[in-house]
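Here you get one chain, nothing else, as structure tokens; it is the form predicted alone.
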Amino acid sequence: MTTQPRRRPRVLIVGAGFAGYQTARELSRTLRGRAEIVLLNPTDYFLYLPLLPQVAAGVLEPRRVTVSLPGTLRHVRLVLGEAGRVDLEARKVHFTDPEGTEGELGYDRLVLAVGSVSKLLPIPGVAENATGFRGLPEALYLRDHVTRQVELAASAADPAECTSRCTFVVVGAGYTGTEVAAHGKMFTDALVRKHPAWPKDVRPRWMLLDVADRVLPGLDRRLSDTADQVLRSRGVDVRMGTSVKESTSRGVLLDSGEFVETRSLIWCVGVRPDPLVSQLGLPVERGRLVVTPQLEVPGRPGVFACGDAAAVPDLHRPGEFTPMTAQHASRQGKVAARNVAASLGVGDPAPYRHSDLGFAVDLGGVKAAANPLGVPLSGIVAGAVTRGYHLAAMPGNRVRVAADWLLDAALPRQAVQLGLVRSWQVPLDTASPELAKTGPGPREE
């Protein structure tokens, strides 16, 4: 008599951002072969988003901010693909792999950690002319684009064209936009200093716009003031209470009526949950999937959600939900892993509890603004704390990142166009794949 081997339960994790990566890593340690862990993700790497502005500014090489999923997640099977539909009744996730082949994965436990995409506002011309900043392709494109604009500006016969090409407009003074403007200004200043044909009386112009009344509106006021001071001292044109009314291939019309001639509109106004969440037919809160404090979807046993895709109750502030930050996503991933394991008979479940430990904003060079554990810091001390935090938080590549920082401090940056990513490959509206198929648009020189 022969017996069939008992099938191990399958845990399917959709998304390998901060939440999904931590879920997979913790489960691989906790379950130790008691379940099959499958990770569905479009790429084979985890992207450390906070350092992406440094990739765009040439401080870090692209691979430094990526961590190999197969290389760091033991006992986890990676399936390359983009989730397209979740069949909760059949307990299956339908996906499309990078070559366009469709497939499906069944599951016993499901963790939705699909993250977020750029928030696109209904402003004429923005979708066609702006560049988002949510992934490695956008950072690589922006690095090439900024370098190209400086080179074209240097050879322009018309002074107006030179000014237009070396004007860069960043919309959104949150965490990402502030860092992009701070690093971008340093990057272009370094480019023109060593450019032999650069006109002496012209300086690259960076503008930072936001409808809020201050930089970093969601953070502590002291962080805002520090960042604002650094930006202005560096020459960034900070315009609070200002937004874009219309965008064209030649510039942006501000709501004040001023038209700014530019070839570079960088969109950092925030994020929204991945559109997959709204397709599930489950209760949502501002586009985020409603979950219990244990990160489980009510009425759907075995289905969990965490990170930007989930509206997680904030137990420290009753009635509110945890904000969409990497700090919360990482910790939610660990709690999700614990509760998934508990549902399989390993350990005990626990609710998600976490208070913000503070934030750190890298402003380039030795400048930063940080408030670890509520202690406000600025200058060199804040810079050291900020970079120390990133090294501690990264799940890999720490030595390589530190080496790039040391090289950047000692040597001039290499400023060449790689030509790897073209403008139509980084559509701002990431929820509209058809936009990526339309070919070169007005942004392409």
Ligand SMILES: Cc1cc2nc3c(=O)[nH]c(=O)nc-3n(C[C@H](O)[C@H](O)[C@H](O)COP(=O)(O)OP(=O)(O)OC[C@H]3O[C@@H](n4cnc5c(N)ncnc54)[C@H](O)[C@@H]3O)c2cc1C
The other form holds:
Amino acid sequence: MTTQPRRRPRVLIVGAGFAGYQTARELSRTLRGRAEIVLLNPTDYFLYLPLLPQVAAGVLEPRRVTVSLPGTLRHVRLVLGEAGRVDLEARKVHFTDPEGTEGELGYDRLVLAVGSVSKLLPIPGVAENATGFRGLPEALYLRDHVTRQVELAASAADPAECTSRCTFVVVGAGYTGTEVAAHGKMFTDALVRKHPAWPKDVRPRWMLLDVADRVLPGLDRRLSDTADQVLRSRGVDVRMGTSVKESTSRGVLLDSGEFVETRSLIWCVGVRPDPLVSQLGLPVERGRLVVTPQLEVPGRPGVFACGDAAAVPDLHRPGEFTPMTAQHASRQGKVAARNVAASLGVGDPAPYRHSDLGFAVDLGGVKAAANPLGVPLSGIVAGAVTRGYHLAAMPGNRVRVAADWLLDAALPRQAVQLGLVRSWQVPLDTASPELAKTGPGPREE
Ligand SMILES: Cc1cc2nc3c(=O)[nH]c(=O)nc-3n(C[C@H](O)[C@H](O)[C@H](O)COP(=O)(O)OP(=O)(O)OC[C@H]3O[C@@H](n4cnc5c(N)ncnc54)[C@H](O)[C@@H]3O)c2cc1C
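Form predicted alone done, so how does the form predicted together with the named molecule look?
What follows is the whole complex; the chain from before opens it.
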């Protein structure tokens, strides 16, 4: 009589961002081959999102902020694909691979870590005219677009066209919008300084708008004050308590009634959970999947969620949920791994608890606003702490990132457009990227 070898249980992790990457890494350490760990993600890399503004501003080359999944996650099987449907009864995830082939993966434990997408507000013209800032394609597109506007402005015969082309409007003064505006202003100033035909009386104008009363509204007020001061001293037009009423191909109408002529509306108003979450038919809180403090979906044993996609109870602030940040996502990934392992008989489960480690906002050059462990820092010290923090937090590429920073400090930035990403490939509504799949319309650049 032959006995069938016992199949190892399979843990399927969907999404390899901050949460999914940490889950996979911790599980491969703790389970040591006792389960098959499968990671389903559309790309073969982990994207370090906090350094994306530096890619858009030409400080870092795009590959620096990507960390190879197969190269850094030993004992984890990577499946390239995007989950389209989760069958919770049959315990299967249906996906489409990058070449359009459909497949399915069964699981014994499921970790949903699909993150978030850009949040689109119902403002006329925004979906058609704004650029989002959520991934590598957007950063590459923005770098080219900004370079192109400066070059076209330099050769424009009409002064009004020149002004419009070198006006850049960023909406949303959270950490993303603040960093994009801070780095963007430095980038365009550097571009025009080098340009032989640049009109002397014109300076690139960057505006940062938000309905909130201060920049970085969700963070410690001292960080807001530092960021505000750096932005204004650099010449960024900071307009708080202001929003966009309408956007056209020629400019934006502010709610104050002012019309700003621009070809560049950069939309950083925040994010909402990945649309896969709403398709599950499970309880959500502001679009995020409701989970227990152990990160398990109530009533669905073996199904876990973490990161931006999950509404994780904040045990330090009863009744509230942890914010969508990389710090929370990474640490939740570790807790999800621990609890998945416990459900397979390895170790004990634990709830997600956190202590505030502070926040770091890179403002370009040597400037930053940071409050590590609650200690407010500004200027060059904050700059050094922020860069050190990013190097420590990145799971790879540290030497390459540091080398790019050194080169950027020593050499002029390279200003060329590669044209690899076109506007139709970065639709603002990333929840429905049909346009990106079908190609450009008649007037798309
Ligand atoms: C420009 C920018 C700057 C930021 N800066 C900071 C910062 O300085 N500090 C900070 O704390 N936070 C920052 N954040 C927020 C932080 O990056 C997010 O909170 C964090 O990435 C959330 O991690 P996550 O793992 O939940 O999602 P993500 O990191 O977004 O990862 C989700 C993963 O799931 C994959 N995925 C999505 N849908 C599917 C699907 N259907 N099937 C398979 N895979 C899928 C995605 O491709 C991705 O790899 C920033 C965000 C942005 C956009």
